[in-house]
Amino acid sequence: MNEAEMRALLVRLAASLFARGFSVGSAGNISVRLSEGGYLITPTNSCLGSLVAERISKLDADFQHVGGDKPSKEVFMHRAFYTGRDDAGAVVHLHSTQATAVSCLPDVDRGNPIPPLTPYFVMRVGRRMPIVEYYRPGDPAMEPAIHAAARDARAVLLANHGPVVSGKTLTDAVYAAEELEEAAKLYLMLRGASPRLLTPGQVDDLLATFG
């Protein structure tokens, strides 16, 4: 895909992020690496449902603006799942609601606080995905704490503040971004609950296979 091509097809699932919940206002940043070199990210202050295919930042190999709109102030972010995951292809960061409340829960297992429920959060989300613990948003210092999480990890909850999701192509990581709020849904509605999990064993399968 050339980099029209990748720029529409940004606009287009940044849209459809938007128009169901998934970000609100500015909310939110989403940034792919181009096959040719460099990467697209979302401008700062933009909003995911109206972006403008030709002003999306450009950034080269070394993350520094070189064409379109202001890139996002937390390109870091983006920076540590690139630098941190050979796989990673796309990066998309939401503040989605029942992503974000699980972030704020004081009693869950920061390593991994969403358990094995479906396999098709495994299948997207991977095995693990742990809490960082909270920096102000912006704070550039956040990105050691992410990029040591990304080594094993395709993603990560920023604690109160929302989830950011890595996948080998934009569309991967736009996928695997919905289906962790919609994981995040059911771990809520099954909090005091002793639901079945996914086997150590079914995961295994699951990654094997899809992973």
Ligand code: 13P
Second form
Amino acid sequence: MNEAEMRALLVRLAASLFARGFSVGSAGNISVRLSEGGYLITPTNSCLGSLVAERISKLDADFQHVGGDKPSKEVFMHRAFYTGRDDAGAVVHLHSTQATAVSCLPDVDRGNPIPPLTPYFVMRVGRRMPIVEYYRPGDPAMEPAIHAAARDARAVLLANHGPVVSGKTLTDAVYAAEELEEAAKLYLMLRGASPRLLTPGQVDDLLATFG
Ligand code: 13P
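Go ahead and give the structure of the form predicted together with the ligand, now that the form predicted alone is out.
Below, the chain from earlier opens the complete complex, with every other chain and molecule after it.
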């Protein structure tokens, strides 16, 4: 996919997330690695519902701003995934309600708060998704913490803030962010019940088959 096509896809997927309430106001940011080199990232304070393709920020391979509007103040959050994971081709950060709710709970397993409830959560988000401690939005101090967590997790939950999800492609990262929100919803619905979880063998089978 060339840069113009990627800009158009980013506008379309971001608008879809916004239309379905995964993001409100100017919350969230999305980036994607370009096959020609460098990255696209949503501009700071932009609304995911009304991005303009030509105004999406462009970064060079060193994450320096080289085109479009001023980039998200959380470029470093995205960089933490790209430098931490060879398989990261896109990163989606949302403040989606149910995942953010889980990030606020004090009594969850901070190494992996949402258990393997469904196959698609495991297939898209992976074996584990740790909570990264709270930092002020835009605080670059969160980069090393995310980088360390991202080494063995495709996604993290920022405490009292929201999810950051990587994927091989932009579409993969968006789908993973959606599955994460649905899994968070199920987890919250089932809190207090004792749901049957996928077994470790079933999780291994899913990751071996769908990776
Ligand atoms: P930006 O508008 O700078 O991308 O920040 C939005 C956000 O989601 C902060 O966490």
